[in-house]
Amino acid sequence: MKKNFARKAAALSLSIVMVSGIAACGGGSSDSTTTTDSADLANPEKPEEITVMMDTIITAENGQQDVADKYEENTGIKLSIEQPDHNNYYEKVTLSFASGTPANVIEVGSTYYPEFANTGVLWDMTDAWDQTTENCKNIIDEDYVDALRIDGRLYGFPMAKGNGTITYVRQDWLDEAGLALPTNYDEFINMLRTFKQRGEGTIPYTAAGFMNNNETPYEIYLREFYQDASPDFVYDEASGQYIDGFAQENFKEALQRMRDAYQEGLIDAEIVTNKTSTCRDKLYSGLVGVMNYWAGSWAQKLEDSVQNADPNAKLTAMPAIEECNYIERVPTAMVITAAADNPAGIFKYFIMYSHDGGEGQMLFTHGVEGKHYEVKEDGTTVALGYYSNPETLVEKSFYAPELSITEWDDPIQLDERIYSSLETFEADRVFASLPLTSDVISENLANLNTVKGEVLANVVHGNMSVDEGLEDYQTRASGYVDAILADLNGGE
């Protein structure tokens, strides 16, 4: 990828030199580059309509059109929202690129963002961000913007913090056993053993699979078992080269930890066939002692749901044990597609507007007054129920309020558990970096991850020893690994 970007940068520089040369020579030819000049970036034309493709925006049955109408009322710009089915979202996104008529703005997760940027389908918003005078510039946490930079260039703008998973523990079970929250791996395993002794039907620890196969970081779940190991390619500071995390000694130790815990009956036996929804259902049924899941609003949802089955149940978001950290994902980005007619205008009137710390931020965080929230007589602002389920309060219209990356006075106070889980998470988290991309990686990664998933599952299930598993991995994966490493390190 670096090689590609170096080439791109060289080509861009060359183009700029050539274009400048033509201009300096007094040539009257029009500028054919797609670069928007500074005047346009500072004061772009207001678009008449903006088309967006979003995954996590409030659904149509819960007032999506109300948000679009309010946006049009506020800005005079028509907003057309397309929201494909969540399970097929990225298929639709890539197909929309392939069709040549993608939406102007698309919500893109960090797994896909660098690949899209690499292929040139995204508009480079670096200069627009650098030159903007909108309020967003004053109130945003720039670390989250920088997290999306690729070789210094910005192809997407963060929607909210990346968030990550944290380990939830049945506090009431701990209290009954007279145990404190574990602070290291030995105490953690001891806690699981204690939970197992509660009797038949208890699942000390549940998860959906050993490797988060579809999204990076792959090791975001099962944090206590992975610890410092990663199945992905990692940059080795000492050698200045990328190495295969799966083949390292710390990964071997992680495999052994997972295998031992599984064989002892501490990890859910159905981990391979579990979906995340299955894990949640088991937790809600009061069967599960420990589960690693998303921090933030899930802290409230999980505990409320467990309490439906057992009113005395209590879930605690546990600080990371000393051997591991939690991982914060790279934020999901809002990208402007290269095919958009007026990208600078879209950047200003949609992206900057939605992070303005005022009217736009409120609209894209909590929705429309009277529809999704209301201001009471005493001046407090409270969320209203969803149209489709009035019993449940509207969490967000688009941006998760608890994960806001701007400093603004959010009038709606959320449940305390949401803030406290995030506080615990942020105290012990490290930031993930953008996934590596290149043509060679794209060609080999699917098969490589299949091998990794098979080896991991077979070792943990006891179908092979750790050494046998790693030997099998070397045999089957070396072709893919060698090709990727040669590509990654060849560009250094």
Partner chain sequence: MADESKTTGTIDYDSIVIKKPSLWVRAYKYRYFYIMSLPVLAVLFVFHYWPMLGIRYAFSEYGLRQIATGQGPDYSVGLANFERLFSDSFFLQSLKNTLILSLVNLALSMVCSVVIALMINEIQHAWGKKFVQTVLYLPHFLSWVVVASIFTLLLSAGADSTGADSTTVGFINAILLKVGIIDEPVAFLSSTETWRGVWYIANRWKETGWGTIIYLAALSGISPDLYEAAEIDGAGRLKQTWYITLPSLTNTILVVFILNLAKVMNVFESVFVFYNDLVYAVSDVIQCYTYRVGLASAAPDYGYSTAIGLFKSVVSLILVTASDIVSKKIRGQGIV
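Shown: the form predicted in complex with its partner chain; wanted: the form predicted alone:
The text that comes after this line covers the one chain and nothing more.
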């Protein structure tokens, strides 16, 4: 075990409990003392076995072991995979660190990644990435690698693009009304008003809450209403300080836009109690005209499901209106733990191999030939059905193919709607920053976000004016805000 790892893991076990999926948005700073091994990074020894703990990968019932066996056949390295229950995943990750013997490689989402890095339980792979001669270096989009840097250092490697949400519009409703896709906010509101006139329980715009409480960015869904505003803490370039986005003039304007649209009946009356699954069900039933949801594979899933109820329905992924951008999340990271023996070898033979643009990437993306995909007599490659559900085609083994971060000639062609939605999304998106975490933030943020949610609901529902709501926010939130800003801006 690495020197001091047990001490760092113990500190992590105490601090990570308070994170619990909440973090402030912004850049990060790391006090990690974990450094790169002095071994030859370009030609490390090949590991005999690599252990991994992952969440969003193909399940055991659908051939996870077949992927591991094929990896061992290709590389000569045994691959042992642990996939905890999704709902308890980070509890299991934290417990594995506390045990002193975590897996060599762990899948870590952006909410937890800075906390792990700052605690010092991750191997610093900066030098390994800088010095690698593997093909990954030649074909990767380094914007996604850079998105995971903390003070210039790299403690994790992106599994895939972070992706983000895009606004989907019932194109057939637009066509019936003789309207084009909106290009600015006025046209957007006019579209919603036109959809409202359809009557029969029509919901012009639906969403799951006014603020995304599950993870940052909080404003990822209601892009046309938030525009340049954020309810989170944001870095102000002019002052060189963090400020409370909720208290800024542009947020006041966003709040007014949401209030006006809701009072006019343009936003789902049940937005506060909606879950994303509720929104999807409303869309599928034919009631919803506009919904902001994930780009990529969901473009196909959403339209196919809408067409089950109405074969003539059509969804279009709308380019961002001129007042806003879409937001790409920070990628999920593949980290190598500081307790791992031969981390340079793991980096080369696991992480670099999985993004090699060839054999490794095919395995980590589509699985095993003959089990998860097949090559037909005419040379085309197609996905096969899942073991547990042969009617549904395998989407991925470890990495989503449509979110590849490499310039890779994927032999399996996906539905054109997937590519189109991603192209539209990426044309108008900005990258989110890594969440910032600290004990002070963790101790205050949950209560602060509760206040934000209540103020948003009261204002939009008409229980308070915008000014009254922001005054209420200042009264109830000032203690939390002051503590977090002092922490973010270096106060004691």
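Residue numbers count along the first chain shown, from 1. Rigid core here is just the name for the largest C-alpha set that superposes within 1.5 Å across the two forms. As the structure is a prediction and not an experimental result, all values here were calculated from the model.
S.K.: Given a superposition on the rigid core, I'd like a yes or no on whether Leu95 shifts its C-alpha by 2 Å or more between the two forms.
M.R.: The answer is yes; the displacement is at least 2 Å.
S.K.: If we fit on the core, is the Cα of Gly379 displaced 2 Å or more between the two forms?
M.R.: Superposed on the core, Gly379 moves its C-alpha less than 2 Å between the two forms.
S.K.: Does Leu456 show a Cα shift reaching 2 Å between the two forms after rigid-core superposition?
M.R.: Result for Leu456: no, shift under 2 Å.
S.K.: Quote the shift of the Cα of Gly76 between the two forms to one decimal place in Å, the two forms being superposed on the rigid core.
M.R.: Shift of Gly76 at C-alpha, rigid core superposed: 2.8 Å.
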